[in-house]
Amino acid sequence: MTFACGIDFGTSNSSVGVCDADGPRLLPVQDGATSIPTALFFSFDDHSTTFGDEALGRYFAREPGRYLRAIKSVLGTRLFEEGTRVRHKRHSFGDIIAAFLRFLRSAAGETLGELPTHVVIGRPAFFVDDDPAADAAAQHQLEAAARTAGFSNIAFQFEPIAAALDYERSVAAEEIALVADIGGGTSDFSVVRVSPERARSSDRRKDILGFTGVHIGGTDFDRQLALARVMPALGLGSRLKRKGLHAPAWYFHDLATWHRINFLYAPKVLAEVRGVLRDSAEPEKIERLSRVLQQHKGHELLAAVEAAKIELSGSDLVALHSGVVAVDLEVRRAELEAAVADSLQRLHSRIEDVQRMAGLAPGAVSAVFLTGGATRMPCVRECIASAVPDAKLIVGDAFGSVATGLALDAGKRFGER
């Protein structure tokens, strides 16, 4: 019996999805949960690797360690070759990949019975954006990460296209769909023509009318969010004693990006922040920046920003919670909405960029099905819904849209023999 799984590795959460006679199911992968944060803790008190919601608990719990979250997001980046130290021994990102997706893997084998060696992989429309090189670089790093895991055959699929699979199974008639995957990392857009009748079909390439992505998703928004609330209070734009200069602008911006955190508890970093900090008119700002990164604080900041972007989704005013900065901040939804104003911008352009490739008139567009994280955002789906006015907003399973998907796909590709 060959055992196959789809896999939607994503950059703020990762599952796993069968498909057997009774049709597509996400598997339980930790405690019950069919979706878990795509992180890792490395532990210097018993040297352990844990992963997903134990990663997360690990950290805020704060044993001493190292934690590592987005780290899709260093494919095909100049990162991945550099790799990352953990205290004493450098790490590949290809071997931090391959633990993570052999935890995935395990996991599935626990409710299979038997370890899956056949698997179809969610893939962004472009990993990188506009360096077609990078692009493929970065899938062959997955699949080699994927191979010394354990799959001994992998498969690819477009993540919007994996939507599409699981969306199709709600419909009753053909129509023409807009998939919009906005996740932690990238969004995506696919048109495709779906029906019951066409979902029988084994080959669905001629259903696929365009399709296109952009490097844009959930953590950019937190990044462009603490920028613009929260990093001013650290000492961006703050003034340094010489006239007419400022504190470097780049360990915000670092501070900020989720797998960038890390190199800032770097000594050589440390010392120059301190130089930074005598050099500083506004040194109660930069006393901030090095508390953070002396206690290794940056994580749980960018986490308590992370959750406020999320509250902001119900609210329209809500308390940034966090002891690591000793200020008190409020963030508006409109301070948000600002904040993220260019990248909704250019995921308004994409959606029209895909309807113009699909060759589509105006209307054309029935129904736009949203996934992923992001999609919960009321500017996120306004954006959405300006691009295909006359389309009908259908919510998916933002976790495990692409996941059962991928199970489709994974069921038609290699089945069960």
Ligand SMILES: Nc1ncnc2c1ncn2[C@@H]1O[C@H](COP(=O)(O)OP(=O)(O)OP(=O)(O)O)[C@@H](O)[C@H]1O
Second form
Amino acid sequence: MTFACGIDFGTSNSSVGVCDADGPRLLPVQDGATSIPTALFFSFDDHSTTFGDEALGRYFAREPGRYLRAIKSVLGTRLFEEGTRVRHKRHSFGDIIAAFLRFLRSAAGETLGELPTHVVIGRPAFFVDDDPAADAAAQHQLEAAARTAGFSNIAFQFEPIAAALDYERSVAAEEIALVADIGGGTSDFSVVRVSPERARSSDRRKDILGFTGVHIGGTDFDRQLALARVMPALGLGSRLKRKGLHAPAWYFHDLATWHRINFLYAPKVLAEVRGVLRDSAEPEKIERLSRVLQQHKGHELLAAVEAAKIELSGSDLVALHSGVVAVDLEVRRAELEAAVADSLQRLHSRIEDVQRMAGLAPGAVSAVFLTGGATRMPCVRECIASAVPDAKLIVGDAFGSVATGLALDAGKRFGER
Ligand SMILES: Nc1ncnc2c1ncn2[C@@H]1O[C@H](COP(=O)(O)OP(=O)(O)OP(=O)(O)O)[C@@H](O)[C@H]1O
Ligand SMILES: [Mg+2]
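Please move on to the form predicted together with the named molecule, as the form predicted on its own is already shown.
Time for the whole complex; same chain goes first.
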């Protein structure tokens, strides 16, 4: 007997779930972990490709190679077509995503005793904002990658609907819930009528009162914090010798954006940065930028920023250690909150939109279910709570809800195979 599985292919983390007579469960994917970083590492030493925590471990052990993160963010964009060069070989992002999905499928197969052939893959409300053609292309690209990975029956479910299906398992009576899934790349919202009775029905279209999303997530908060607090020390906004000119800003934007970092390691860019260094009126800053690029330390730098962001969920003041650029900074929670304020404003209006879309009277939403890693940020929670002031906040499994809901959906659509 094989199972249909659900895959949450996340910008930052990925999980696999299955559903059997005992209900949905998450499968161990790597060393017992049910959620692994969506990361790959191409080693220049042994020419292997590794995934998840092993990829992370090799990159941080400074093994020579190419590290890739946030590959989901490339779906539907021009970068998808460009691919990425690893040493002398060009890899298409379709093949890279397929390799990652194949890894998840094999891990599931090890636990299940057979490789799953049927899958429900989660997708955000929008892969790409305000561009339906690019959004449709993104789903086709992901579907093609899943096929290359060996899945023959592939369905998609919206991530915020999947999270609602997981939440519904815990409700005792009918209610209208807002599900907020703030992940690494996207924020997704659904307004869903949930109840123990409705959970048994297979067609839930009438219970989905509205859903929407926006391309804002934890990786944007990393970028915004990096640009506000770290990149100035590497030369963002620094003066050139020619009066009135500044170092080009795009290096710093790319260095603060997980899926763009590798593009800065191209020989052409390194040569350009050497030119900027010669023209710089503040060369000690541009030297830091140059060192990070030459030593391929971009991910390490951004990981330090992300770690500071995560620590700020529990403290008001943290040290941002970055051996890479030899700058040690203190960052306050208020500085992070100022850096992400515009994004939070946009999240707030999306939550208002989805309630309007659902045609609900004020106060009709009685519960807000939080999932996704970025909902651990106090300012994100406050932003959501302020848009639905009368509802109770329920904190779900930040990293497992979507995969659990996808597994439930896979069980309903495909049953046990
Ligand atoms: N305690 C925390 N405080 C703040 N942010 C956190 C915390 N824990 C994790 N994060 C952030 O949550 C994000 C990852 O969340 P999650 O795993 O839900 O995303 P994802 O499912 O991979 O992405 P998406 O659903 O957008 O494709 C990262 O940006 C990470 O930095
Ligand atoms: Mg997610």
